[in-house]
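Only one chain comes next, encoded as structure tokens, the form predicted on its own.
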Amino acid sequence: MIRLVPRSEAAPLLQIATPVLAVLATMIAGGILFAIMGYDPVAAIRTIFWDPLFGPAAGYSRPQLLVKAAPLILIASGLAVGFRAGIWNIGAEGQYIIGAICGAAVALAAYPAPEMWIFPAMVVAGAAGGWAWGMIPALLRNRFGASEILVSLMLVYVAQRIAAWMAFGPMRNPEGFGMPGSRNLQQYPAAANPELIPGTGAHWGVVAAALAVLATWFLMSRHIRGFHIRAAGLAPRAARFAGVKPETLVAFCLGLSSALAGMAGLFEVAGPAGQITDTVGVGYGFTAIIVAFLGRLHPVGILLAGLLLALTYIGGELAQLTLNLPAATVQVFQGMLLFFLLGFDLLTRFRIARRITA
């Protein structure tokens, strides 16, 4: 028999190597899965991880890397702050959707006005919408002790139904011949989130993601609030003696992560997505959880992990087109990545020992 024995101290090198090992294990397991399914495993792995950057279609795929990575990095940056404090916002997908709806509502209300204030107002509305949606689990936890995990997750499904209602009802394009969905915001210059540098894929969401990485790094390493967050995550009782108020921390962490998720939704609906539809939520809020943990809850790690997960999105789409791989390929890869990441992370904190029996 074997058992897990806590390590006295996790080796720093092992902690750094864990994400790399998880990615390699995912590639190996994914290759085995593809071989079982009857596909060439080497070709599949190359298509997912190599071709988007250096393949024949790299001219299109490289700019898409920033487009896909921006919402993941923006959302994960906020989630990581809460996770460091032991506050688990699992419903960023719902906050993403509500932020997209609130931001788009500003644009549709102002249409067809050409004023320059419209897009900044959309950004503020998107962040405020996400923040307000995140305050629901914060309030319920602080007031009634409800689990923010369950409440935030259940609110995702509420947000999805609200998006469907908006697409088929109040926000439906009056010139859309009865089809569900709002006006295309990409065709409304005052509300559009265009590519800032042609051929790069960089839009205002990419700028916001970069600023979020810098801001969260400063918060966690240079600000007293970051000390409170780290203390609450490592030793909650000691943090209370140090003057940390749990209720304030819950509201701050859920509010920050929700606002960033709402902004990500706004940048997406004003840019790549273009309109509010019943499928405006595409899973970025859930994938960002993997990004946060793969990046070891560190801003720089999240930046790299966001680019890697974006690569799996783009590579998965290429594999569907060129190899006829199933559409669920990306989700399978992301699930395996999280599984191996948690498994290797467990081994950094525990060691395997034989159980001695009498």
Second form
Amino acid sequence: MIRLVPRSEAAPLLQIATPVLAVLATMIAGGILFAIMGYDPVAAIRTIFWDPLFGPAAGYSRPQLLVKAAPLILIASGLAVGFRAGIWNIGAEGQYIIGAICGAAVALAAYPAPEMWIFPAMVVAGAAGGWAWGMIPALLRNRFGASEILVSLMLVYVAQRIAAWMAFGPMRNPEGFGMPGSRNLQQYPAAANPELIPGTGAHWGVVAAALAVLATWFLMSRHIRGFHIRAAGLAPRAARFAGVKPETLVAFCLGLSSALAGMAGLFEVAGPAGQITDTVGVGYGFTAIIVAFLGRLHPVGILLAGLLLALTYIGGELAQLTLNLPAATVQVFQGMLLFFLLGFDLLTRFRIARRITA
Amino acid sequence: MTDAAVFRARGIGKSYPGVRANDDVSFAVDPGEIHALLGENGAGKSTLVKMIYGLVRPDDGHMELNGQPHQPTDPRAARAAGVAMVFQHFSLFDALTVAENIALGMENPPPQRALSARIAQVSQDFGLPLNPARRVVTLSAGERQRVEIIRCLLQNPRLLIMDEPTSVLTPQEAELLFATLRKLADGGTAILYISHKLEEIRTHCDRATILRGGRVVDSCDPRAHSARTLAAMMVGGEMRAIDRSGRQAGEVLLQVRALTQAAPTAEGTALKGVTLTLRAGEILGIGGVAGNGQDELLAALSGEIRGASGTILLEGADLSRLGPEARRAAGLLAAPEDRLGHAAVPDFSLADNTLLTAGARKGLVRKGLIDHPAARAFAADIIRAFDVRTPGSGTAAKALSGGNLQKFVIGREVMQAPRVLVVNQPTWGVDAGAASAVRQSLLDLARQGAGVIVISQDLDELLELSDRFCALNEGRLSDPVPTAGLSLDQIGLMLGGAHGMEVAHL
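Switching from the form predicted on its own: structure of the form predicted in complex with its partner chain?
Complete assembly follows, chain above in first position.
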């Protein structure tokens, strides 16, 4: 019989080494998978992890790195704060969608006014929309003890239905010849979230993500609220003894993470995506969970993990184009990454022992 | 000398990574003997009995039981060989009756009716009042222990091991227990009795083997020595006498008025009309058997549970509706019983752990911003002033021994110069040296004009420290009585006496 025996002391070096090991293991396992499917494994791995940055078409794909990484990092920064406290917001995808809808609503209501206040108001509306959507699981948990994991996850599907309704109904472009989807905000200068420096991919969402990394790092390492969040995650009774109200913490963590997710949705809909469609949610909210864990719930780690996951998106698309790899490649890679990460994590805290049972 | 010994250990050794838990331990227990195993926490008592009971295997040496080699591979083999053990923590199912619980622990339980009859027989023979049909949930700690003891006695053990059995008992219940043990011993059973309570060992044990640092340092007749000498052997040095001088009761600091609150959890205890007054310079002792509302009272005073307004007043100011941080700012501080996970975050460094309670009073947190260097400096101050044995303020709390962490936790509160400090079980599981340091620091704090409330199950500690004593029983607090001249018997009656003593005479 095989069983897991707790290790007496987890090595701090392993904490940093496991994400790296997980990435390597994902490359190896992915390579084996591609080989079985009849593709050249080395070429596939190179196409996914190397070519987007240094390959022949890198000029096009390199800016995409920031475009894809920005929402991941913005969302994951907020999620990681809650995860540190043991408050599990799994529904960032839904908060992202609602944020996108609320932000776009401001723009569509103001259209075609040219005023300067429109874009800032959209950012606020996006954050507020995400925040409000996140307050639903927070209130239900504080009032009735409902699991925020289930409630926030279920609300993703509600948000997706609302997005479809908006795209086909109230927000449909009146000049769109009956096609579903709202006006394209990229063509509405006062509401657009453009590329700030040509050729970099950097839009306002990238700026927000960078600020989020800095702000959450400051919160978690310098502010007493961050200290209380860490304490609550490690020893809830000690946190209560220190003076933390669990209800306040639930509201704060869900509020912060969902406001950031909502903001990410707004930046996406006003920029790269351009319009509200029934598929406005493209999975950033779920992938951000992987980013948060791969980054060890640490702001700097999240920055690196966000860039890496963005790379798998771009590399996956590239592999589809050049090698005809299936579209599910990206999800398989991301899934394997989380699987290996959790597996290696387990092995840093436990070791495998064999026991002969009589 | 005694080849008739029931149990004999020769040169037993056991190592854990980084620790030599037992080293060359030899001793023998004769039939009819109550043999004390005496030592501080960490002296190796538990490891030793775990080896006898088959939970752990020794690295070196060998054991004999009734002249036969004793090498149990698991507790079942040990039981079959005639060893029985009553643990400090009970393993009983609340929802089942006494008889059902006992049947569960037996290899081949007889039919319920026959078993009940045997339980009644044994409980009568040994003066252990117990009704086999009662559900365990309705039993007191003392009665639960009787269930465990009777479960052992039904096996007719040759050697009975008792692990700190009196820590959950009132003095009357403890007397009852010793009477039972004496009867058993008179019947030829050998009893190995583990404790660090010197007085009860002096009164009731025939021989004592004293362990220190995993080795046998002495073996003696405890009745021939004073508690002081025994303590010196146990600690390996002279015990410092506690200095109670220089205190006088001043103005009223804390008033608790008719504090009533529902139990916070299903297993918790409700507080019923708790009323007390604490003066400057005074130490109020609150005794009681565990589970009678100690944790809830501390939580109500610390602010973890908020009360109805007008129930808790500090120097006239109503703190009842305030949370822990505001109460600390006002000068009401607390140190809970559970060091790891309640008073401290195990994975945090000592420096970070100062931030749990000392942020405001020591200026470690200003406008929400943490001053990490100040926290490290404060942790270093505590480590120095309270002689906390640790490499430094960066060490994780969980890496400290119980006694050292307790010194740190008490030091953290004391060094904030509270007006009132409430502590629960300040020396629980702490070695004698650290315990006396903690107690002295509480007395010193009171001498400087603070009020101290000590909640404890250790009656000797309460008698040593407190000026007045009250008992907490099922969430009710008795009226305080002056400690001077109070006997253990009187205290026992205040704590509710021996539960269920009348049942035996059915």
